[in-house]
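In the form predicted alone, a lone chain appears below as structure tokens.
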Amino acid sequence: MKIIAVMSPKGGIGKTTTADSIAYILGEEHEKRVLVLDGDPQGDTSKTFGCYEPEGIGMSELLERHVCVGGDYHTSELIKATEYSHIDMIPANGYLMKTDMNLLMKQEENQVTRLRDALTEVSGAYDYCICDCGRLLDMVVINILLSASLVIAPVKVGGYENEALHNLEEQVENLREFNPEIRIKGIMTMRQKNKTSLEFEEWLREASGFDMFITPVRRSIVVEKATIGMTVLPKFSRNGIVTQDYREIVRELLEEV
């Protein structure tokens, strides 16, 4: 099972849309077995895939009460089926913020590797695990990053957004001691056909030093409409330009893997 995290310290750059779209296209269009993890206490990915429960079990129990840390839950017991035949998920809710605090106070060897241990239980059941991370590098996200081999980092035009990508690279570099395989690959999102946007795209590819997907994701109001409907984008707009872009990104991903 290849574990892919979608992460950026900057909000509003299409992180959740990217994670959900890649998971959907891999599962429903390429018929890969996909497990989705929601690592954000807002639970937006859980809502998109119809698995959100404010009082439900999921990621908090996986990290705090799994049998590998002396708890009473197996990973398989926390996986929920979605309406999609090839996609399952482990959802999250607001309790994930408390999980972060609880993990932060622990002084145990597996404090930051317990997710990796828990996912080993189902590694043969899925081809991909797509993880939607929160913006903060908290204990939940650190557990995800130490499990992942690839971090996909969306970035859009802007100095602060570019700085966020640099910060993420520095943070990931600090984690390589525990996960030498981890690497980052950027996606330009919300690209418009104007001079500033095109120049920034060229800089990202040729001069930034970042490893980037070739395909940019174009700006479209359809993305906002999909989020209003809490529907995964490729289902909401099967032939839209942004869905086409994510299909190309998944094609690049599959060729690379």
Ligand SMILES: Nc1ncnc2c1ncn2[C@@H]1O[C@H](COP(=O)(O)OP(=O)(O)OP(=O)(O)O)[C@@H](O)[C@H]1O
Given for the second form:
Amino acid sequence: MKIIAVMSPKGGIGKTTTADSIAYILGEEHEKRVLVLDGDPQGDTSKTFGCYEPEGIGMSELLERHVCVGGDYHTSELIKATEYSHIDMIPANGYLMKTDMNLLMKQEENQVTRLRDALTEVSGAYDYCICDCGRLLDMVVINILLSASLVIAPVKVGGYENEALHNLEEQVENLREFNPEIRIKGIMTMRQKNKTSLEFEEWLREASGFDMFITPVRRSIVVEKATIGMTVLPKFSRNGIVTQDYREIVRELLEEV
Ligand SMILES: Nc1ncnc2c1ncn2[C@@H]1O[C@H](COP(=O)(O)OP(=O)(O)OP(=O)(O)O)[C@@H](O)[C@H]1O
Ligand SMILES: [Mg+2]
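May I ask for the structure of the form predicted in complex with the named molecule now, the form predicted alone having been displayed?
Full complex below, order starting with the chain above.
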């Protein structure tokens, strides 16, 4: 099972759209077995895949009450089926914020590696595990980053976004001691056809030194409509331009594996 985290310290930059679209295309179009993890207390990915329950079990139990930390849950007991035959998920809700606090207070040795331990239990059952992250590098996200071999970082045109990618690279570098396998790859998102956007794209690809997916994701109002409808984008807009872009990105991903 290849574990991919979608992370950026920026909010509203397309993390969830990217995680959901990649998961959907891998599962429903390439018939890969996909497990989606929701690492954000907002629960956006859980909502998109129809698994959101404000009081339900999921990521919090995986991190706090799993058998590997002396609790009573096995990973498989926390996995929910979605309406898509190739996609399962472990959902999240607001309790994940409390989980972050609880992990922070614990000071136990496995407080940042417990997700990795819990996921080994199901590593034979899935080809990919796609994790949507919140915007903070909290204990939940650190657990995800220490489990992942690839971090996909959406970045859009702008100076602060570029700096955010630098910061994330530094943070990932700091985690390498615990997870030597980890690497980071950017996706330019919300690309428009103006000069600034196109120049930024060229700089990202040619001169920034960041490892980038070749395909940029274009901006389209259809994505916002899919978000409002809480429907995963490639299902909402099967042949829209942004779906096509994510399809290309998945092709790049499959080629490099
Ligand atoms: N390519 C795109 N074109 C136009 N709008 C987009 C695109 N990608 C994402 N959006 C919109 O931008 C908003 C934020 O997207 P999304 O929720 O994926 O970001 P996020 O980084 O996960 O946000 P958060 O930090 O809140 O978790 C949503 O309204 C979404 O519809
Ligand atoms: Mg999100």
